[in-house]
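In structure tokens, the next block holds one chain alone, the form predicted on its own.
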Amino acid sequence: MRLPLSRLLAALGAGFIACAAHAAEVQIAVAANFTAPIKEIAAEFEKDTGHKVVASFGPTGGFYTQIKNGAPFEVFFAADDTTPEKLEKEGDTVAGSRWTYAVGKLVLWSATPGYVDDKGEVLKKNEFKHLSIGNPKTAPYGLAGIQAMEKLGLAEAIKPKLVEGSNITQAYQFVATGNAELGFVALSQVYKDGKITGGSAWIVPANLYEPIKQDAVILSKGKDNPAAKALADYLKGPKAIAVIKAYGYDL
């Protein structure tokens, strides 16, 4: 039976406003290695679902101050496996809702070609004026890149040559301004569909730092939000996991 048209727009535009009342927004606090990744998944998230993503990029640590204080962020993408856990133990997050969404890579990196050679001499070396790194007390991949330098017997003699950042990207965009030579930064930073997208890397051996396990979990603000539900069931799903994997990251 063939509906008049009247009679299609209108089911058509009912079944319209019944996705947008299930539509909702969901505020997500986002580990800054993770900024490229999110970005792709929640763009396809958005599509598939009709929910909006608000994220907000920055350290782990900070985060969790932040969290603490009462920000109103609904899911906590973090760069490390500990200040989830810690949340979780503190009463801040949906019980049972936490998961490891990657394990992620350090990588010593220069936006100058050819200046990082494929086994980490240029360290030994030391030849350089200034070496980029995130705060090892915030950003869980600065205190990779020092636990690695520690492992090499290179800590003391580096150590007057560190240039800081507050977190991850800003320890690359002092190597990407030419700031610092080079600089310990993820791989999801520098490296995309199996290649370094451009300058020199060193993929540092995983035996020189602890495991980068990098959990997620939905906080108590997003208790009753069903677009934080569906965006940790969506990045479990085959979507996001290519994203993911497409960064260097491993699952």
Given for the second form:
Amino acid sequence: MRLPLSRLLAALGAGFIACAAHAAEVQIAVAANFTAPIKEIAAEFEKDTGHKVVASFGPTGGFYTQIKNGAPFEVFFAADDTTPEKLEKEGDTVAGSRWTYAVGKLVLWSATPGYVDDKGEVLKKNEFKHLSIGNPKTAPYGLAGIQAMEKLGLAEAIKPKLVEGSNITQAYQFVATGNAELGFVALSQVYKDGKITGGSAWIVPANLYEPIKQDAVILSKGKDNPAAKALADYLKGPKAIAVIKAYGYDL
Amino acid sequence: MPLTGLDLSAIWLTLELASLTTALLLLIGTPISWWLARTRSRLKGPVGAVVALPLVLPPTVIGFYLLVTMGPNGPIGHFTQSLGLGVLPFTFAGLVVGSVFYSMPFVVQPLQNAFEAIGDRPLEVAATLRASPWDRFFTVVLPLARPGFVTAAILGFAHTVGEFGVVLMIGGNIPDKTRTVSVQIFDHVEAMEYAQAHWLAGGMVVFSFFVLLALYSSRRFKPALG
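What would the structure be for the form predicted together with the partner chain, given that what you showed me was the form predicted on its own?
Shown next: the complete complex, the earlier chain at its head.
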């Protein structure tokens, strides 16, 4: 009896080693606005490759500080293109691994159906009490919202009514709870499978704001992790791109 | 000057918020603490637990519920709107309401301890000398509980100054209205403005140290009770 058991154990052990070599874990930091799509993509990726994704969601600036201070992230999906570029210049990334994984679209959204018209006239009427926006200093969608209002010549008139979320998720939350009548959020937050999921919205024309290019990069911590490279490749593949587009991003 | 005008207005706003909150808490907290210290009611446990909730709940929970209940569709929001006051999120008044709730245990618990330490005896003696209940409270309880009031005021003030999560979640980051120092520091860090963040954050460390130093020094002067 002894021999088969030890053989079994050996076989099991070999199996584990083999699995460990193939399936790795990758830790990623993801901009808040990309939370829903990356969850969907990660689930597919795990099924297709056997690798495991451990994702943290948060503000891009906050992640930058954490990465500079030794956070264990291996791939970083930022809400802008400047932060990954900055990390690249500072030598915290795998050279040449940076790419644009999505181009964000700005939307003026209200939780109340019929409140926002499809031309954004509601901005000119200016009859609301609070307009929610991501902090323009740190949130790219917040900055885009300010640019759009400036292009429309409404920035000064609306400024006293602005309430800022620390990121785009919080800006969305202020509108979703009805505390702000409307707000500039990411289309990805209120859009699924080709339509707005609730309330009313105006998709802000792209010529009113600088393109919101969202870049991702493999960080130095992930340079020897096959799962990091595999995830980056997966995000560039047709399956992931279909998901990204279904959430209202351009590419 | 390393601090910008926005930093200074955040500091000023924070001090205003903490002062007003502390004053309100001493007013509201004193009767609650007195009741908690003296009552034999079965409600003592539940009321004490509710007051202590902010000690254990994360600010995200408190902030979230304040945002939802004070919003236009929430019960508090309905109430304030029916009074013609509008809704509380994104206003200074809203921060005060949030802070009063959030800092409540830091005021109530020291007061309750102080009241309990007095015991029945001094009050009974005063009663035999024909002091009315109000008389007893103002001439016997208040002087004996003075150290408790000092501790309560310092802790309530300091805790409100240090408040972050609740302000972030119901404030909306409006300069001069809801942008307190802790939120301003968060913004600086997020925007990678580390130098400015250091000035404010360092200031908070120094401030907090001296507040606690004052508190622990004042303990030495606590009169022996009982």
